[in-house]
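Single chain ahead, by itself, as structure tokens, in the form predicted alone.
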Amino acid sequence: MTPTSIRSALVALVASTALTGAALADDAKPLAGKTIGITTIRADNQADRLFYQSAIAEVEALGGTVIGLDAQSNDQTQIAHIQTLIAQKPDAVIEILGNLEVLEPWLAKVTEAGIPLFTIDTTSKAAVNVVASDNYGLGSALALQLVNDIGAKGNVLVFNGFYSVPPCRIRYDQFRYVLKDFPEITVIEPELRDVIPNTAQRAYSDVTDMLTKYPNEGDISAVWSCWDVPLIGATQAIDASGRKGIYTYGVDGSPDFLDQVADPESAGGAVVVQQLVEMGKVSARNVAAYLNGETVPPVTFVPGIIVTKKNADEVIPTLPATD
């Protein structure tokens, strides 16, 4: 199969997947009566916070009523959480986000215990469907962009803190085989690591410490991370610095790094944006679909958006909304 057949095919999997949704939603309220458990690791930035809301509304505008869990960025604390939806038995569950590495024998357990898994960017082998963006594409994507940016030469720096969470594991090991084919791009090591909380507050510290060890022009050609929130402090800490021909890459399409991307002055280079709202009511949709005795697929992938310096006027307005 080659790409492009790949990506069509891709296409019409979201599609089909919609379709079932719109179906469902005119259908009275074919989650009446079932109660769905939604857990995530964290509802504390935009991404994490729209996933998290979209699910939890769809699943009620369907008439289901919802358990939902908010583990504040603490791994042992959703796994009480998940502890907590399994006593409690609800007819699915919703797990959004976390570390694979530390959840995937609790996301065995809720099976175990009879109960329909749902993932949104946890790509558990328990789960019944994964609802993801391509991470395959937009990983590659986005590595290519920052590429061409940099005349495909130079050094990079890497925020690459949470690799044992799927959806950075895809598109870190996405940037790094697309370097591969341009020997003349470097990633300086060690490479740096992002933290929650505080995310953009330790990424202007990191970067500013690195533009003091690198102080030449054409020292640090771009910065790159899996999502958005360490760029945000990264790109802050280039612009206060007045250094040029330094450009930022990331995920999601945090409303702060879309307006340094916007803006021609600043270092923000290039950012996929997601499909937030949409990627939570998907899931909502397929948990409907299958409770409802529908066959839904392995994964549902949801394509992203990527916006750029020279695109940014255009296409941010026509972005999905993220409410």
The other form holds:
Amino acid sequence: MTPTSIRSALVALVASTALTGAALADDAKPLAGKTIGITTIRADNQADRLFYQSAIAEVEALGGTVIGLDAQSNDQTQIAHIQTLIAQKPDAVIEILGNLEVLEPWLAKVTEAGIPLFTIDTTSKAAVNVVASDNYGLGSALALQLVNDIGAKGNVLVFNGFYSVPPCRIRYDQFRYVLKDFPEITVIEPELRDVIPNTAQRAYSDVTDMLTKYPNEGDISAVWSCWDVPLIGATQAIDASGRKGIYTYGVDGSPDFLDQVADPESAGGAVVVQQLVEMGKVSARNVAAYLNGETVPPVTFVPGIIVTKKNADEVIPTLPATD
Amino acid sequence: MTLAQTEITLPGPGPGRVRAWTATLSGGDVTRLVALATVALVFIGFAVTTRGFFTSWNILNVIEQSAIPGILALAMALVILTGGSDVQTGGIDLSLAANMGLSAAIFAVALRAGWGEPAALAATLGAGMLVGVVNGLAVVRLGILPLLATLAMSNIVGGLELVLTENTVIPATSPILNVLSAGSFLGLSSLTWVLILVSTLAAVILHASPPGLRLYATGGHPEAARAAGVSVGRLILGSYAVAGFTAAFAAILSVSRLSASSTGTGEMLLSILAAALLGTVFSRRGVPTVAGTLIAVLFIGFLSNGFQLKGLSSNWVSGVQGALILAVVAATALNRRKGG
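The block above covers the form predicted alone; next, return the form predicted together with the partner chain.
Next comes the full complex, this chain leading.
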């Protein structure tokens, strides 16, 4: 595939996902008299916080009562929260992010207790509906952008610390799937592990170490991550080193990373911006629709918007508001 | 310490009658009554004001959720009562939570590597106990302050866990994990039964057996215990070893609950330390007891649950736990100064 045809494929993909988005503007249903339990693994970075806050705000705007529980990145705590929610017998539960292996048996217990379960970014077989970005589409779009930018050859540093989190798994698998067709691109082994907390700081130091280990121009061409908080640190490390020809790629649209992508002098390469507020809202509206007797599809995909160095000035002003 | 020394007056029908009644109570009794009354008041407060708090399902949940911190707090209590309750120089094991994290990782990694359940269990319990033995040797043989020795060990163990897991979640399944995670008997979950059994065993050993008496003697009056022929060093070493073993045991419960080993286990240290220290307030002599530790663990569990149901951030629970630790340590220091 030539760089030009890759670009055409990207444009087509973004256009097709934008069309899907039009179907989201569903009429909201009232939740008066209903109690909705909302549990999130964390709410301390932009994506998690906006999912959580917008879902709470939308349930309240629809007249419902919220029991909102933030597990602050601790799996043990989230399990306790889910147990607590089951005991409260709410009319529905919305679960946001988390490790699928840990969550699955407990999400099944929500359903066994007769409480309809809705999730954001957790593809669980127990859920009535999962709201997610089209991680298949955006995962391959981001990978193609990377391939395009580095001229389809070079070495790539990859952060892969959260493969057990479903959206990360899908984006990573899509990235690897795309790379299969570009044998001149190599993923540097061992892969890096992104961590929570101190994500950006740790990534800064990891990437600084890797720049020392691979000191020559062309040794590293790109850095990839399934979200963008590690890339804030990674991009800062590359910029601070003065190395050129290395670009960073991720997902979410954290303001600091968007600035780096928009900055022509920075290593920030591209980011797929998720419609975070919309996703929280859509989940709450799906709950309302379901509790009002409507049929809800098993998956609601929300399109992502790709921001690259070239289109940043044009696209960033049009991004959906995050407040 | 007596009431006359502390000049506490309690509300009642008349000052003279109150003094006559309280004159028969020691300072420890009053502290205990006030502590129990506080626990009862907090519980009643949540029950009256918080929707869904006082239901059998919620109460059973909190007890089940208290099983792992409860068992770890009993291990902490054992180390404190054997090493002495002086917070600066006495017994303490700050590596308990991290040890549980490492042990859980060993268990999950061993199962993933295809080890049979017995081998994985043996490796896990052995590793946890080894961490405890190293703690004990550092304290008894090298004379390092327990606070520092176990803090250093906590870092070592936390680092080893990261090396082993690469900071990722490692899924684990096995027959024993299924029984622990899904089993129930007489309406109580497996984890609740494990807490009951471990507490009963601990109570029998500590409060109704000669070894228990020797442990309390070692912590309370080491010189007197030594003079009476008690092997003080060996008992202290043993207490750390048992605590390490218990941390590994709790790790297996944790893996069963999460179907995996997961990072962030070290965060549990604050609640188990708070529970073990707060537990001393419920005993007449101000020493750790099984009942006191359990009341403290459940108190912290209900506090956390009540805060959740009221929609308050769990940061507040951490703050309250920190304040409880400070209050108990301050009260202990104050008592010692008055006693001295």
